[in-house]
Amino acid sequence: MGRAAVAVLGIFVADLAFKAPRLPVMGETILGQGFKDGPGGKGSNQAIAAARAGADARMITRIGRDTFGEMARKAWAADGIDTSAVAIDDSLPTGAAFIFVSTETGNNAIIVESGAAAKLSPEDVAAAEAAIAGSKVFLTQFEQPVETALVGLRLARRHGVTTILNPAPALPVDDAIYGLCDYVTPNETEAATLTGLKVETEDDALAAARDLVRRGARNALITLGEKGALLHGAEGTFMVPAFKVPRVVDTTGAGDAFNGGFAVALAEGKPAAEAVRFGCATAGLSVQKPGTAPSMPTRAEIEALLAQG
C-alpha cells in the first residue's frame, strides 16, 4: 500500500533567522546571539512536515530562478516531495523571511516577503488539478493571494478531497471561503482576528470555534500552543492536550508541523481525535529543535512519542 497523498498549496521563502534577547527599537542596533538560514514558508514547511510524517507530499507554488529557489528545490528533493506543480518565475525573486527568535523564551516574530509566490495564481492552481485530485487531503494558507487559495479549495472540494485551511496570516475574508473547508486551523491570535473574539482560555477558543462553524466551516480546530488544540464541529467537540517536552528551543514552525502532521493522519483515515493528537505530537517534537523545516520530525520520532502516551 502506497503513502497517502497530501497536496499543499503555499509559498516557499528562505528563512533568515536571528537570535537575540529582544528586538531592537526603531533606530537602534543590537548584537545578535546566533544566525541561521534555511528553507521556510508555511506551505513548504507543511509539505516537508507531511513528507517526513509519512505522506506522499505534493507542493504547489511559484519560485524564482535564483539561489533561494535552488535552496527550495534541494530541500524538497531531500524529502522526496513531488514538485511537478512548482512554477519557475524568471522575473521575480524567491521570497524570504526575517525571523527573530528570543534567546529568553524561544518565541518568535516574523516578517515575510513572498516574492514570486505573491503571484501564485488561479491558473497555477488549475495546472495542478491532477496533483490535487489524486490526493486525500488538500492544505493551504493565506501567504499566497486569497483568491488563489479559494480556487484551490474549490478544486479540491469538486474532487472530494478533504480540505484544510490554515488561515495564516489571518486576513479579513468573505465567509463563503469557510463553506469550502472541512477544517479551519487558526492559532489563538488568528482565531481572534478572524472572529473578533478574544481567545485566551479554552472557553474562549470554543466560542471562536463555534463562530467559525457558524460561518460555514465543517470543523474549527484552534491550536493553543503549550495547552494543545481544541476541535469543534461535525467531528465533535474535544480538547487534545499538548505533549510535555523537556525544553522548548524554538517555536518557529510549530504550527506548520501541527498542520502537516494533522493532514497526514487525516489522509491515512485516522479519526479526527487521533489526527489532532498526531498533529500535537508532530508540533511537540518540532519545538525541541531550532529552525523551521529542519525541525520537522520523522514518522519514527512521531510514533515513538505517541507510544509514550
The other form holds:
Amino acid sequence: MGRAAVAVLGIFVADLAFKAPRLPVMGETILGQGFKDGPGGKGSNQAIAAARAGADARMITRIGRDTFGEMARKAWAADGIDTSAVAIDDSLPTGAAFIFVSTETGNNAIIVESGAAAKLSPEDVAAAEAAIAGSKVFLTQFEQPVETALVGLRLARRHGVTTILNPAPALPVDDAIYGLCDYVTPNETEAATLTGLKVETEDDALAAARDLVRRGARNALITLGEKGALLHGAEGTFMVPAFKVPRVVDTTGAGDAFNGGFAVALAEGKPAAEAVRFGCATAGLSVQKPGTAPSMPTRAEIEALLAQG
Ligand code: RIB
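Can I get the form predicted together with alpha-D-ribofuranose as well, since the one above is the form predicted on its own?
Below: every chain and molecule of the assembly, starting with the one above.
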C-alpha cells in the first residue's frame, strides 16, 4: 500500500525556545536555563508529524528567501515532504516564534510572528489545487489568514477530501467556516474562545463540542492535554484517554503531533476512534522530547506505544 496523502496548509517559522522557571514581568530581566532554536510553525509541525507517522505529506505555505527559510527547506527535505506548493517570497522574511518553556512543568507560552506566511493568499492555495485534490485529508490552522484557510477548506470539500481545521490560535470567526469542517480540533482554551463557554472538565468539553457541531462542524474533537481527547458528532461521542508518559519534558507542539497523527490515521481509512487514539499516541511521544518539529515520533515509535496499550 502506498503512503496516504495529507495536504497541510499552514506556516513555517523558526522556533526560539527559552527555558526559565517563570516569565519575566514588564521591565524585568531574568536569567534563562536553556535555549534552543529549530523548525516550528503549527502547519509545518503538523506536516512533519504526518510524514514521520507514515503519510505522503504535502506542505502549502509561503516562506522568505533567508536563513530561516533555509531551515524550513532542510527540515522538509529530511522528512521527504512535498514542497511543490511552497511559495518563496522575495520581499518578506520567514517568521519566528518566541517560546517560553517552564522548567517546572514543561508547559509553554508562545508569541508567533508569521512573517511571509502572513501573506499566504487564496491565490497561493488555488495554485495548490492538485496537491489538495490528490490528498485523502486536508489540514489547516489559523496562523495564516482565515480567508486563506477558508479557500483551502472549500477546495478540499469540492474534491471530496476529508477536512480538519485546527483552530489555533483561536480567533473570532464566522460560523460558516464550521460547515466546511469534517473535524474541528481545538484544545480547551481554543474551544472556550470559540464558543464563549468555560472548558475545564470533560462535561464542559462535551458542551463546547455540542456547540461547535450546532454551528455546523461534522465533528468536534477537543484535546484536553493529559486527560486525552473528546470527540462528538457524526462519528459518535466518546473520550479517548491520553497515554501515560514517564516524564513530560516539553508540551510545545503536542497539539501539532496530535493533529498530524490523527490526519494520517484518517487518511489511511482508520475509524475515528482508532484515529483519535493514534493522535493521542503521537502527542504522548512528542511531549517526552524537547522542541516542536524535532520531537515528532516515527511510525515505529507510535505503533510500539499503541501495542503497549
Ligand atoms: O504549536 C506549536 C507551534 O506554535 C510552535 O512551533 C510555534 O512556532 C507556534 O507556531
